[in-house]
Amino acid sequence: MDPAGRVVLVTGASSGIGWCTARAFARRGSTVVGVARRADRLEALLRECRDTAPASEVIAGDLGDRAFAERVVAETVERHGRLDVLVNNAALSKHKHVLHVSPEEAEAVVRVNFLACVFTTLAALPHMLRQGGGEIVNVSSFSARVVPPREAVYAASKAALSAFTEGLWHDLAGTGIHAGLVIPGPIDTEIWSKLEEPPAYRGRKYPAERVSDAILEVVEKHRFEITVPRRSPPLVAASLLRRLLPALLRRAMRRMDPVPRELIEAARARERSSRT
């Protein structure tokens, strides 16, 4: 698929990763409707798109409200004939020990990083199939792979939409509506300033622009699944690892963020004394 022309609807588009694949999307003469939560960091977004792609727009709101994600497709439709890309790509991060996790903060993420995704594909895939065709791209994690540390909800999440579009590769054969998968590993994006718990990792972390290059080769060369950065070598390591020695990597994980034993130790003394 060229892009030039085509209406693609970029969530998540108020930073980092979104924001790149929104302009870079536009760039290549795509009209761009960039969702996200910040009103005013996509009015930012909005005027450098409408550089190359004056038609482009932007909606603010929580994409885990399932009217909300509905809407925004239906808009996109209603405003400019069609969508014939969608990426999925808000997320919420959850950098937490599981004993800290509550109910509704685990019920906030899988809202956004599973179901949102879910909510736009379903909205959006009637309109494909009437034009006959169009692309879908989910954007998930190398932690839905390899769960470091203190990610249990996160990557839940993100594997959950990892397995949700290779459902949809098969599922949407012969449509002419094609899925396919990027996942990232350590981006240098905003997230990063927003863990709640410190982060062991001390790597490399690599431009978001990456992962938007990832995302338009998806979407122009029919790929199904593109891992950022390609070929590097902690990110193979851990994959053979998980796959041929996992219970030397689940070693090697707890030794890299071990758990305090003061963590441990206050949490019990937490539940007891809530008995009493």
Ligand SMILES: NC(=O)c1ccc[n+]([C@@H]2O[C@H](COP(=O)([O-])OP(=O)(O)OC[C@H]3O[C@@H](n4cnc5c(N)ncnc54)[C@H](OP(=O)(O)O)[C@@H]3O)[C@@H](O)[C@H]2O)c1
Second form
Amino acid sequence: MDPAGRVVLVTGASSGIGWCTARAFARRGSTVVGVARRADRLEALLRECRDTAPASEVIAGDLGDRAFAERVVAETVERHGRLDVLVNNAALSKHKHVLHVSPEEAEAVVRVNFLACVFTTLAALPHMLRQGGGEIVNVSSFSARVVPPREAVYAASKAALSAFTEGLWHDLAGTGIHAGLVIPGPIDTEIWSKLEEPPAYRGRKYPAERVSDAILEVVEKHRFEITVPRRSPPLVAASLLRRLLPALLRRAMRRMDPVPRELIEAARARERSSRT
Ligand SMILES: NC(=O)c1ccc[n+]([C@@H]2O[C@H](COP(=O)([O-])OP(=O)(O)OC[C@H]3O[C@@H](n4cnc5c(N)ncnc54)[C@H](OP(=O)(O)O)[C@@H]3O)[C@@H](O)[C@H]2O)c1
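Next up, the form predicted in complex with the ligand in place of the form predicted alone?
Complete assembly follows, chain above in first position.
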């Protein structure tokens, strides 16, 4: 699919990968609709996009709310007459030991990172069917494949998104609608500054433009899955270990960020005091 003249909805467009993706589509002549909660950041994005894509616009709101997730699709179609590409990119980071995660936090992560993508997709499918085709690109995470310590909920939300995308790819055969998956490794965005507990990872982080290039490639060449960075030795080695020696990989991951004894003792003390 050539992005020129297409209508593209990008969630999580107020920063990082979503921002770069919205800007990349606008530069290719797509009309972009950017979605996120921070209206001021979206306005700044809009100023950039409108240079090359004057009909672009933004919608501010919380994708954790099903009605809002469905509304952004409906409004896009209402205002622009169609929806050609849906990029489900918005996500909440949750790098937090599972003994510190509340049920409310877990629910918010699953709502934004997984359910919102299901809701936007289900809302987009009837329009794409009527048009005779479309592209759905879901931004998952390498942590869905190799789960780092302190990311049980985040990784689970991304694993659900990866499985959903594979299911879409099967079920949409013959419809003209293509579903693809982009799997970022460590990417240099503000998501790292939002982590609630320090990450053990100290390695290289790659520019967000690498991911937006991959998203464009999924759309243009109908790729199913692209990992970013491609052919990075640590990611390739981790994927191979996952397949061939999963117990060894789990032990290595656990050693990367061992659970401090004090963390367990503090959690036990909290539980004991909450019972008295
Ligand atoms: N950076 C990495 O290393 C990395 C690695 C693997 C996967 N990823 C994935 O890549 C995608 C983009 O992340 P990023 O690195 O670009 O991080 P980011 O800069 O933090 O972007 C996250 C985006 O999601 C939006 N968002 C979060 N909660 C939202 C909500 N409830 N409603 C609407 N929008 C919401 C944020 O905007 P507002 O705060 O304005 O709402 C922001 O625009 C995510 O799916 C992330 O899981 C990133």
